[in-house]
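Taking the form predicted on its own, here's one chain by itself in structure tokens.
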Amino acid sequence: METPRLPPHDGPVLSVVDMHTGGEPLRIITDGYPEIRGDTVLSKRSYVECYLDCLRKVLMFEPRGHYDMYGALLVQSELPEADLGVLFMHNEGYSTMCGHAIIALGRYAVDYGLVRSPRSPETQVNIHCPCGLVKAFVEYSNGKTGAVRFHSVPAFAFATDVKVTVPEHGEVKVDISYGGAFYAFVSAERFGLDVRTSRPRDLVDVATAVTNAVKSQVKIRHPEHKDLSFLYGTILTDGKDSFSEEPTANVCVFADAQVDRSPTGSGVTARIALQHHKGLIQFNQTRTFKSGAIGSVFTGKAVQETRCGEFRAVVVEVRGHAHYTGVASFVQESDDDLREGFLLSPAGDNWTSG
């Protein structure tokens, strides 16, 4: 098949491979970025944020993306055992961990030759994220990739039953847990909502209010890296925290009121760590987590005890499926007033230009 001819354009061509994991998009950026400076993945994250953020907006924002688009930029890792390094991006900026992206990147790394000599029944892919090294294990048989499981960085309960004042809702107790990123957890029932049936706008508004309250009233601290010391979002749950064979549902609202379509890989990691901390789940008990948004499924279990600074922590295994949706080359034209991108929020607020 003949390669499509590029249209008239100015500047770099940004090449991507698009995937989704449990419905959550991932745009893997394969070419078009200038040199990304920095000796570490974390320093590269800072460099991209300071000097190349315009390209995030080009790829994540409309008209090439949308309010809930998610991206992964492949970079060189300083760790000799890493097969690739990655920076994660979204509508607000750059995150430190993304489980749905790890599941997709595991398949991508094997299919696109980033791992030498794939082997059956699983091929290990070491992915260096801003939060640390994450090990993915990709099903591989007869040259085809399948489901992916990954082992998280040390995950831990940061604080439980924290009281925050949420406007229009009064005092609310939340748990805060870390799974490569920090999340606040609270049952949607506390607000008279259901993660499966309530209006998405109502869930987003409540989760955003909780996130803002925690950010303003609780000091988040990662024991090893200050760059990881921030609340990424709030996960509303169905309240079913005790172990059960039945799935438990949740909805994650992160960044700038962005809604995860999947059960949220780093969120499942943090939720398992929280449940284990409370004695509600034992090692190697596999729990099924369902997206309240669209019903897609991840599984998770605590597989190893460890530490993160002064916190007792666990390594969590999360498993899911990712699929390809296409490839694209994006361009800009100098006379296009909207070439740098814009956002039209789901609430219908004013749009924000790049």
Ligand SMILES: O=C(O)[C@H]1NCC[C@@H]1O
Given for the second form:
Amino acid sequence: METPRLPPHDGPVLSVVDMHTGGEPLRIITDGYPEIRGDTVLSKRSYVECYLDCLRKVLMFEPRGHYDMYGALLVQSELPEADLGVLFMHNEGYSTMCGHAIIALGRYAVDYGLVRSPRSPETQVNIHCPCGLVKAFVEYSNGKTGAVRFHSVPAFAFATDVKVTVPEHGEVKVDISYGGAFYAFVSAERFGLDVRTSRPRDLVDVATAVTNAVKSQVKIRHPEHKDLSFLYGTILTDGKDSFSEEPTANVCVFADAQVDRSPTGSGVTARIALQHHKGLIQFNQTRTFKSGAIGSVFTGKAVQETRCGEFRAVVVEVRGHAHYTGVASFVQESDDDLREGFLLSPAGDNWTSG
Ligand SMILES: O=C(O)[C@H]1NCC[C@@H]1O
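Okay, that was the form predicted on its own. Show me the form predicted in complex with this ligand next.
The next block holds the full complex; its first chain is the one shown before.
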């Protein structure tokens, strides 16, 4: 088959492979970025933030992306044991961990030959994220990749029952936990809402108000690096934290009021660390987590005890499925006033339509 002809354009062509994990998009950027400087994956994250942010907007924003688009930029890792390094991007900037992306990238790395000699029944792919090394285990048989499970960086409960004042809601108690990124957790019931049935706009507004309150009233600190020391978002839950065979639902609102369609891999990691800290789940008890937005599922379990600085931590395993949706080459024309991208806020009455 002939390679499709590129349309008229000026400047670089950005090539991507698009996937989704439990409905959450992942745009894997495979070509077109200039050299990304920095000795470490974390310093490369600062470099793209400072010097190449216009490319994030081109690929994440409309008309090539949308408000809730998510991207992964493959970079060189400084760790000899890493198969690849990655930077994550969204509607506001660059995150430090992304579980749904790891699930997609695990498949991508095997399918696109980033790991040599894949093995059945599982191939290990070491992915160096800004938060550290994450180990993905990709089901592989008869030349085909399948489900992916991953072991994340040490996850820990940072603070529980923290009181913050949320405008229009008064004093609210939240838990703050780390799963490669920090999240605030609170039951949607506290606001008279339900993560599965309430209007998305109401859930997003409440979660955003909680995020803003925590950001302004609580000092978040990661023991190992100041670049990891920030609140990424708020996860509203159905409050079902004690272990049960029944799935528990949550909705994650992160970055600039961006909504995760999936159950959130780093959120599941942080939530299990919190549940384990509270004695609500034991090692190797597998819990199912459901996205309140579209009902897609991940499973998760705490598999090992560890430490992160002064915190008692756990290694969490998360498992899910990713699928390919396409490949694309994006271009810009210099006379296009909208070439750099724009965003329209999508908050709506229903999660899905059509
Ligand atoms: O699965 C995750 O961890 C991510 N999904 C979007 C927000 C988080 O980075």
